[in-house]
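The chain below stands alone, shown as structure tokens; this is the form predicted on its own.
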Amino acid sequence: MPAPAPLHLAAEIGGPPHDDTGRLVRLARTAEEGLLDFVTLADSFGGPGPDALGALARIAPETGRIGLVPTVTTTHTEPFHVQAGVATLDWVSRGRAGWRVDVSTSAAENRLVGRRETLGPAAAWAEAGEVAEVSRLLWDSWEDDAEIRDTSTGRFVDRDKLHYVDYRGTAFGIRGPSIVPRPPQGHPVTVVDASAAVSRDTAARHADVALLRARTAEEAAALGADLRARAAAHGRDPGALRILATLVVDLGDGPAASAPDGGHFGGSPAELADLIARWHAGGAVDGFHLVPLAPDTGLARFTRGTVAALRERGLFRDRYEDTTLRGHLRLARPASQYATTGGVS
């Protein structure tokens, strides 16, 4: 019989604000302690304190496997500066990063930044797809060994190795190349919420993991087929798509719902690891994306718990095998598009 395939899990470690570093730390270290594949931190415009790719930054050096994939909004930040502060998380964690791509439809939040009307749900996911594509042309922009720092020279990098990338998008152009190295993974992993139908496409298109909530198992897995028959139509591997169902958790020792409603689940970790692994073996989903309602409490019960009563049953892992988020989820280190064509001029 063919093995099993892995099961991958991860938590979101609470949103803003994020001014409190030491509380983040912990979260992260608790995670890493129960071997998750990667730990989200959602974000909004308008809070106190650093945004959330810059809280994750700043805890990277505080932790060693843990992946970390914060939440970025693509709506009213330049694409430029999107890539090149996800590039550098990726470089602070040693090819640790991700990012969860988000966006704002929301008139007040237009009004901070005034940059421009208010975009609709469809345009702003449509931007955030074309936000995506160039990052990852701009992450290829510089081949895996375009630094040659040759002291004799004065020669930092081989400009042959360097490339514009040339990218025009509904409402903004991108030249390049990129003012950051190419990220220890080639692309950071790319995270979108594809619960609602206006994100499926972005999610089918660009995302390395899809998010969604379901209420069932048939309901994962069908919006799982489908994630995965777009992602095809767009001439993708739909075999490389990690699909992890997102559940809003209490953890506590009341009885357990039958089935999650809407996405949310409350009952003991004995019970959401036996969710967890039913869901798991019938295929719905390849893994479980935890919100905590209480994450200062809920997620040691989740690591101590729930995933050390799935690790006795054979179904998760008992240590960490790679040292990159993208061999966690095991997703090949994609090649430069541009390797094999002239530099700069």
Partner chain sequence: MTAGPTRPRKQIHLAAHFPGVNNTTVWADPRSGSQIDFASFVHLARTAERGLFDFFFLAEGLRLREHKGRVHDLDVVGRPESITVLNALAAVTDRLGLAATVNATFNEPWELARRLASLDLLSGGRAAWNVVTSSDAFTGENFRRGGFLDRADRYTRAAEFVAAARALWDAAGEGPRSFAWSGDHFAIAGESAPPRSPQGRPVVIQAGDSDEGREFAASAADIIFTRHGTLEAGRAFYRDVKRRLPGYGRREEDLKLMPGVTVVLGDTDADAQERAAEIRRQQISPQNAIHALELVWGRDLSAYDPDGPLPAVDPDPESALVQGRVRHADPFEAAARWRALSEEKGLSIRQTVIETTSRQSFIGTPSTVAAAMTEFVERDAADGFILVPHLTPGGLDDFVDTVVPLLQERGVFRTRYTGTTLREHLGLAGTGVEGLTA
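Mind pulling up the form predicted in complex with its partner chain next to the form predicted on its own we just looked at?
Here you get just the chain by itself.
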């Protein structure tokens, strides 16, 4: 029997109160003690608390290994700023950054900018895909060895290794190159929630990690197979897509049904370990993205109970084997798309 694929675990650390930095640090450290691949921090364009990218940058120096994945919306923002911000999170965390791409389709969010027509979900997700694509182009626009500091010629950079991206999308164009040198991971990890049909194609085309909600292992497997087929249709290696099931979990002490119900799970930490082991063994998903209903108590229960149980069964890592988020996810560091194509034209 082939060795089982590694199990990947992530957890959401958001939820009110939004204004307590110490709490975010504690939650991220708890997740890191559990050796999770990454934490997510939910956000929206009109969100009430600190913006998620800023908050995870704030806690980056207070953590060492865990991946940091803020939600970043693409509908009302400047793509050039978005890619620079995510690349910078990768620099300050030394290769632990990702971003969870999301859209803003509400009229209320639109009124915060007041200059665009409200985009429907399909158009917004298509544009999010364009932002993901141009971000990768801009991350690649500095080849890894563009900085040369050649004192004999007085040149700081080799401009043949800096590239205009000249992207023309439906709603924006960008000349490039980025102002931020290529981030440590090459490409910070792109995460897309593929639960809704409208986001599925964007996920298949652009995500390194796709999140999905499912009631059963069979349903998760079917959605995952669909995603991988679409990824292949876009010319990608479907094996380079990690698929995590999002579970909203209530690990309270009270009696609860221990089966996920519409992506909700209630039960004991050990019961959750059973469920994770079962779904994973069946090959339905590569891992799980836990959304604790009450993160302040639930996350510790998850890492000390569920994760410990999974580790005892040899199903989850007992130490970090890598320093970057791509490393945790066993995703290769991509080469720059421009690396062999020569200089600025």
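Since the model is a prediction, treat every value here as computed from it, not as a measurement. Numbering follows the first chain given and starts at 1. By rigid core we mean the largest C-alpha set that fits within 1.5 Å across both forms.
K.L.:
Take the rigid core as the frame of reference and indicate whether the C-alpha of Arg326 shifts by 2 Å or more between the two forms.
P.N.:
No, the C-alpha position differs by under 2 Å between the two forms.
K.L.:
2 Å or more on the CA of Gly14 between the two forms, with the rigid core superposed, yes or no?
P.N.:
Superposed on the core, Gly14 moves its C-alpha less than 2 Å between the two forms.
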